[in-house]
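Listed next as structure tokens is one chain, alone, in the form predicted alone.
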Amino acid sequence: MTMKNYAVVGGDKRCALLAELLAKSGNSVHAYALDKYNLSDAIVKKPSLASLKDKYDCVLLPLPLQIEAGYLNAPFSINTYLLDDVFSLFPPGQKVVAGKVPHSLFEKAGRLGVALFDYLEREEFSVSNAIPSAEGAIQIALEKLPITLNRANCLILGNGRIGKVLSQYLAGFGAKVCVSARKYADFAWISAFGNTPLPTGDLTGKISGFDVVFNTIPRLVLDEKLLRELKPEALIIDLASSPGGVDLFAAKELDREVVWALSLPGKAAPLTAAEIMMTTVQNILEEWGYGK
């Protein structure tokens, strides 16, 4: 395995063991906007962003980018960052992988001259980190329902990698589960795995008997008629990204119950969600002729 130069640039604590786990592989390793974060003397810390201008073979941002607009995503940092501030550091040339990029700072990057990929765009990491992430929604489940998952009614609404994961694990406890999508295919293949399908556009009336929802889909779904339909004590667990499934005014005003799981590999698994990390960063160099 070719040994490689790495700068880690902020992000949770899955940021931080992958800087941990390229280390101990014996990658040179420099952390910047980890202060508050314990790391090894492995790792060369950085108090400031300013040797950002030096050439990496890599520099791994967060997943996600960021947390608020227009800022990176630090949460072991004692200062705030503009992104763009952070782009303008690059050199032409710097090859770069985030997670959840915006479109602007895409072009940006290309105005730059540097090469930015987004660890969302590889289907391998995709279908890996959805594996930490049903495992976590479960792992909610099981703290805040106040019955077992065995015999429980489950929704799934979604059925892309993450639905496709969950459906799996409910199955395996014993849950009746019923999994919403929109294409035939997906229909077929919800009831060959022994669950039931639902059309995700034609909840209405369908919904009242769920002990658990588990959301999945990236816009509003659970609006306030079907927040309504729900049984008051059925617990709503949103794995989607932002802006969410859920309205989640109207579930407060409605009294529903509901967690809205964000980046739930770094909090449930973060040495898992690392590895994959990890895996993926070596599988786009070797792609660009770095090789592993």
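Numbering follows the first chain given and starts at 1. Values in this document were obtained by computation on a predicted structure and should not be read as measured data. What changes on going to the form predicted together with another copy of the chain:
- The listed residues are 156, 58, 63, 125, and the one at the hinge between rigid parts moving between the two forms turns out to be 125.
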The other form holds:
Number of protein chains: 4
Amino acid sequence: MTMKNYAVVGGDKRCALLAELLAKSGNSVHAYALDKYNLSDAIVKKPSLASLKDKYDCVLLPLPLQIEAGYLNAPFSINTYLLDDVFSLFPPGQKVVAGKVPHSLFEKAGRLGVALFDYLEREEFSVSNAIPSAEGAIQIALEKLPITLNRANCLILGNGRIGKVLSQYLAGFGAKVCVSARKYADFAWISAFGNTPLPTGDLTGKISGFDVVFNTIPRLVLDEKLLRELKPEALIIDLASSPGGVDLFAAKELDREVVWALSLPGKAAPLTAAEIMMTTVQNILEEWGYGK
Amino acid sequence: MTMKNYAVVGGDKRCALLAELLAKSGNSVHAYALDKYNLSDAIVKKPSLASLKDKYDCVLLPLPLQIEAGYLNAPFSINTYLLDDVFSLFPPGQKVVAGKVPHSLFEKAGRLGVALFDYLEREEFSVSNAIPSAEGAIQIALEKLPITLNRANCLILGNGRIGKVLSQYLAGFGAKVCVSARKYADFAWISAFGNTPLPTGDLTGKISGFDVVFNTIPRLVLDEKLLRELKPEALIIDLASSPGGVDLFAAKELDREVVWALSLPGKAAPLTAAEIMMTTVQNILEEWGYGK
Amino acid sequence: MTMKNYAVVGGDKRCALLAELLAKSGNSVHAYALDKYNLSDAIVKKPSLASLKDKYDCVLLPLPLQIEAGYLNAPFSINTYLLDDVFSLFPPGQKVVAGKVPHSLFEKAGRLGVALFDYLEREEFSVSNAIPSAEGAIQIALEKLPITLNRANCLILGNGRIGKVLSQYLAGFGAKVCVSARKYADFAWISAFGNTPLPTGDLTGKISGFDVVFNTIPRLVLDEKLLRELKPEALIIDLASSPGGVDLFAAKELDREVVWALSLPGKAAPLTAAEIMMTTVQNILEEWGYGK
Amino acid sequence: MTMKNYAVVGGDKRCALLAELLAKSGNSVHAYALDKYNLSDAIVKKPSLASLKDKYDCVLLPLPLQIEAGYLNAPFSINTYLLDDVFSLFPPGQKVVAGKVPHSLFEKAGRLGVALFDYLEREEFSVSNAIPSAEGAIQIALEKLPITLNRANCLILGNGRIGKVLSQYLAGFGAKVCVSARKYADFAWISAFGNTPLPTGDLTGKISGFDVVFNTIPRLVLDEKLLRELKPEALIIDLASSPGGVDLFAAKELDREVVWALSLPGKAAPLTAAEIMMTTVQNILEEWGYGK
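Right, the form predicted alone is done, so what does the form predicted together with another copy of the chain look like?
Whole complex next, starting from this chain.
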């Protein structure tokens, strides 16, 4: 790619590492709202957001863009910033990439003539992040289980991106892997890769033998009845974003161990997570018409 | 499933085995246009198509339905049958499953009130058949290559169903597997499973090192220029249906070895292929409202 | 197996879990020198060693038998015990299994007519423990590396039991795995399983690209020269028992991150580690002439 | 390696390809008793054995050295040669490598001052050849089985070199793989790699479910009783050298399908098999004191 002029605004360690990676690749990088992170000298640190008025080839906002509604997600800044104020600074035509953008901000961006893109609309971003998510889940299982994954009975709920990658990596340990799904085609995929399919809608009576259950489905699957069927020492790792897939109240009552693991890519492999962001930004820019 | 009343009409060994499997599972099975195949006593052999006028729970036609246009694909029959004549026999409401049904027959079925379903519209059918296809492709490679798959440099063109399964099975031998794709998301999938992605549109200069190339893309990919780049002893296995993905004329001129392998499931694993048909038929019937 | 009468004497969590597993399998189990561990009611707790004078089917001592030379390894006891005193209690003919038994104690046992066996003389014990060791090593890598194991460049020094298992499990993540060995036959094994062999004696100039190095060789391999060649951010995980395989002084000088991971089976998977002990004890007893 | 002066004497396609590989690597190669094979111009063809009196860096005899006792294995020669005559030609000190050398010839070589080495004494030769053997066995299974290896129930008798490699490659297809062994340590290895161990000595009552049995043990294992237990359609592939591991008479009586597959490396992957020979010869020469 030709070198570009980036602004990285706010965000967590993953965003800071993204800034470093972009600088290391020879780009010009300006950092805003990262004042508490110890960035290298290759990056220009900006004390205020004022110069976001200047046009950049691309402005990189965090993923997720906001944690408290309406405010920029900026854990490494001593200040707080209203997203409305941030967006008001951008010159018309500014290209901006952010993650988990609320509908209202897309509208605002449209009115301001700002070209706004969400990481999560990129299929390759989600697939790539399934890898550190799966590895993070395995790390938790290795830490928590008193038995080896080798020969452990593992159940993965859901054969989406994370389910597909996780089932493969678990099988690599010689674990016995069942994967639940709803579609016949998914049953065929699960069998093709040497694992055992189970119907998600019909788990009752089939899960008492599992040592560990990984949930990837973002709706209630492990209800009280199923939790009761699990053996008491089974470990549950919930990888689904809010509201998760486990009845946490029932799990507590029944004394089942549940680890709700969110935002694994940035935790399990922050550098790879930053590389995935960088690649995705470059793919977006390429499709927006920037040459290599 | 509750037992049912099937007619199996025409088709190759796979269809004959399908009839046997259905009978073995306790269904009532009537065979038409399979007179030269040595069917077991569990199956009622019908000397003519006349009693197709009777209603069956389901009539199973071949995959593909026709080889010569307009005629039933019936290699095990001493007679030939016009598809129009076959369809005219069915009573209104008859459920029929067939494969590669031409558009005109769907129209005819509609007019006759016949409920016609194509195997190929079922995603699970295609996924399941990717397994025997991949195994058949590996069998050809094992037969033809003078080197082991272990450490062989393998290129798979296309990361569709067959590409995904084949890449996994080849990697199981310790082969070095590259897979070509066009979408960024596919690159991520290929990497996630430990293989190396290549862009399908930009292969020039990158394929001289491969010992074997498996094509799964049903349009011309290996043109004269790419064929010339391959080393002379490289083996090409084309798994794509007509027109295939290899310039066969150029390959002959350049003395490159090409195996065009069609209809692998029925050849590589006819019993599994028949089981896949049976499962698919049962899934179709279930969704048409038959209970288990 | 027929039920037996065991004494479990001292040891860490793994030994305590071994006592529990034996009791759960229906054996009679007496615990000594485990007074601070919260054992279940199925186990008879003995306040002093005095009744070790009684004959048991088998007495199970810890692995390792001693940490401070001459003393029983008994971290869950409030007392300390001289091994000489413990052995003096055993009646002639007593069968005893222990781990890492010093030569002098074998002599003493011989004079006392005690039949003493070392876990570590059992090949199946060492092979089985390679599994939790490899999983523990992967856990450390997942925790420490900022990148994913998928596509990471991994070097394993040594193709012994742990090297063989670890290389396989790492490859399951889609990591790029090199394994060093000295013998031609090991090179062939490494290639057969799809990984890349390197000569242990000739690593100079070949290791600058690795993201993580796992050492399994119990003699100095990673000397200052090789450490200098590794990239600064490479992670080193030393799995070799004392004296280890890394020049720790040089590593500190060069600011290379080294994790010296000892006794992984008991830490990574204490329950599996206890099961391995139980299986080994049963195999020993079976060969000593006890029937099933 | 520095270039050397080789004589290749007799042998099958594998030996002819070995001659070609050595020539391609820049060595001087003289071919004897290969007159019917169409060798390239890079090789000097010798019309008689007379000039074997000249000293070569190494003389390469076939594997196996003899098929009919006392005669050189030379299927590509129009003549026959007594091994005694061949050995009488060698000058004292001649280095010779051959395969499956009978004891009497070692004696003769000793008396003549000929340095004779057997390929089969090299562990790396046997390990490397396990790869084409395993691939050849899988090729046969793919050709003969009417079902896919994916989800097939596979039994491998013996966890030696071929058993270890074959179990791994079969598992790569998503097959269900059991491996029989006699030692506890082998049970542990089999489990470590995700497969299921069975005791070789106690198979009765455990083998009725297998779709395919691969034997690697060179003594009678599948006797009439076990053959009777196998399901009628099970396929048996015997990879063990004479006398094999299957009661062929009983198998015929019971109408069980047995493929006795010998000398697979040269058949399944002749070029790789020749490369393995070349590497082994070079390793032998290196250890005999030739520098690289």
